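A single chain comes next, written as structure tokens; it is the form predicted on its own.
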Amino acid sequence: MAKKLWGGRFKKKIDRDFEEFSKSVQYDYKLAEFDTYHSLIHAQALTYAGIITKKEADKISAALKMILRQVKAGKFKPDSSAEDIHTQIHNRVQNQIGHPAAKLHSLRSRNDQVVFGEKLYCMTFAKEILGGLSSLLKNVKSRAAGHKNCAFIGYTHTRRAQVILFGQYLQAYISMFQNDADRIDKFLHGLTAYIGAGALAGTSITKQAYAKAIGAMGSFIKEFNVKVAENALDNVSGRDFIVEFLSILSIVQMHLSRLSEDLILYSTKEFGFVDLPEEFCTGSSLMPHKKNPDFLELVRGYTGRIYGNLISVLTMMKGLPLSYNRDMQLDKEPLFSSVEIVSTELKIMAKFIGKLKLNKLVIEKALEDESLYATELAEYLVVKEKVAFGDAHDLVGKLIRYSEDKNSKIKSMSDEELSRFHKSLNKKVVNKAMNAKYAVESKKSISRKVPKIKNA
């Protein structure tokens, strides 16, 4: 059995049933590279504080750097029989160079390094989610600048309200993405990692010895923002930064599922306005016409996971007295699941919609609805014909019923038929106001220009 941290004042074995329950290695391995920067600071730190002696620092170094190599090169695993991966790390230390390594953990508490490296975990992997942004931002405004002037439907309540552009129903998903990139990024240059806190109340080492070695420490760190702990307290006891991170990848994750929803839909056959890549389909092991959207319907699906990890951690958090407790230990794997998943979704999302087909014909079949042009009928008796929009509203949706009761087009209805209606219609104004053209270029509050991009 691997050595423990800890167990000096106990005189009874622990319980295997209970040390299996209560192992945390087989999940927080995933900090190994976050720990190690841990260790290697704090051997630093013992040196400037006299606590170790330089050669010891040398030796423990040295170990350190070689778990990192393996950790880097993905050669580092989960020791099974280790309680958690501070405890695995500190074991190999002592494997490696003997007595030395029993030194390490001098002044230093474990809740100290599982913080340490979490935030370290959440600055790396932060940086991978907005990397995987900016990649699917790219594509989706290449598309929307490929589709700029393709007319498609835009709905209310799931039924055709108005004509926009196709580049305009994908702006809307360009400005979610884009800020979810500012929460990231805002995210990110709020986030300091700290050491020097001890379990809870802070170490004998002085600040000018941590702030030393964290300068020794600058190539391993410097991509890291890491200061000396000033509430050694909320240091160990706060899981804020993993509950902001998990809310904003819980909203990245909405706007995925939404997109993968009106994809879903919008490629039915019922809609078929778009038409979805192979790649990431699937069919049926019994009906061979099938296409499934298997992998939208997947990130749709995720969305509970997503969500539930977001609450797992604020309902851990939320009744826990100060500082550390156990129960903190349960913040990792929802953590983990989230960042792995949301991860993966952005870089397949981006491919996907990269080879996104339109089908326009029957978008242009489809714009033939004169429903769709209802809007813009009344909006043009107001405009040009200083009809008050109650009227106008009122006129058109009898004009509407009228033709589906009488099952006839209005662009093909006489001018006395139209004029019945309102002496200002007739069927040269419907011509003008009832088309897709129009519709759009009738719409001046809003821009038609693709939006830039930022942190892309």
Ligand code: ARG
The other form holds:
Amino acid sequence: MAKKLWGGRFKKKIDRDFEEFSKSVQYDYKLAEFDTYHSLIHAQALTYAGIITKKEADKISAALKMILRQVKAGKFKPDSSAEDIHTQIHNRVQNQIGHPAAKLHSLRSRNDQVVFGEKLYCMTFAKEILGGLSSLLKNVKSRAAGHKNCAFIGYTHTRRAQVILFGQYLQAYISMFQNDADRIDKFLHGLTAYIGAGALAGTSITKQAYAKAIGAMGSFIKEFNVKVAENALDNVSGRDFIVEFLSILSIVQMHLSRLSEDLILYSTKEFGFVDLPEEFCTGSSLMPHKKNPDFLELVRGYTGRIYGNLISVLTMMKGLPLSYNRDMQLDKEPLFSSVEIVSTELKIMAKFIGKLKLNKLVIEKALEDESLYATELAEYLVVKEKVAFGDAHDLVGKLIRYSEDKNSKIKSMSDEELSRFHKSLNKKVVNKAMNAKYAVESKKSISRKVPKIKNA
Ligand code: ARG
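The structure above corresponds to the form predicted on its own; please provide the structure of the form predicted together with the ligand.
Next comes the full complex, this chain leading.
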């Protein structure tokens, strides 16, 4: 069993089952890189504070850098006998350099290390999520530009509503993902990783020693915003940044899930507007004809996990007395899980959208449905014939009902038949107002341009 960072006051050996139950190394090894940074800064601060010699600090730092190289090369494996990653790295240093390693943990606590590592993790992976959103946005934008003149059916209540452009439909998702990217960007800018909080009360190492140590770290720490702890208690006990990141990821997930649901629906035989790329579908072991939308279904399904991760951290935090409590160890799995799932989904969704095929013939057939232009006919009467909207709404409603009951197209009705609904209604008016081109072009309040993407 690996050596613990505590134990002096205990007479009895830890219960084996409890020991296993309490370990976090099986998942917090993902913080290994960031934990070595904490140790590198701390070792330096200890020399400036006169607690360890420069020689000891150099030895410790050399051992840490060796571990760092292993982590970066993907060769670092969690040691299942260690309690957590902080213990594992500490023990590794000890194995490499012997006794001076015992001085590394002077005047510091894992409470400070955990939150430091998690902040650096969030900084790193928020950037990755931002990259994923940018690639997705790029592909959605290029599809929107490619289909900017293709008429499409817009829905409300999952019922045919009005004609839009397919480009416009995609613009809605461009807005959603752009807003997500903006949220991540803002989150990233607000993140600071603090060092020097000790267990909760600060340490006897001065602010100046810590600041000098941070300054001495060189390039690798520059990409992270590291500062000396300001409010030690808040630093070790606050997990707002994790809740915030998980909230943003939940919103990204909501958007991915809505897009998935749209595409599942539009690719059914009943709709048939799009063909899903085969590379992202699977078949049935029994029914030879099946091409199932599994990627989209898994995205929709994972929404439960992503929302659950947020709720689990919010709930875990809600009743914790200040400051650090072991409950907080349980913030890591939800964080890692949401980051890994959303980041993979974004990567696949970008490829998926790039390969999505539009069935223009099916869409054109659906566009023949005259009820799609009922609103345009009413608006035409209002704008051109100065009919009051309430009257226009009522008479067009009656006309649609009449056409359904009679099972005859409005466009095939005679002038006389049409004028029974309103004196200014005739074949010319009907033909002018009830078509896709007019429907789209009569909308002056919106921009049909594909919006610029900031981060792409
Ligand atoms: N594995 C623990 C965590 O992730 C490390 C902190 C332990 N601190 C303590 N005082 N027991 O929260």
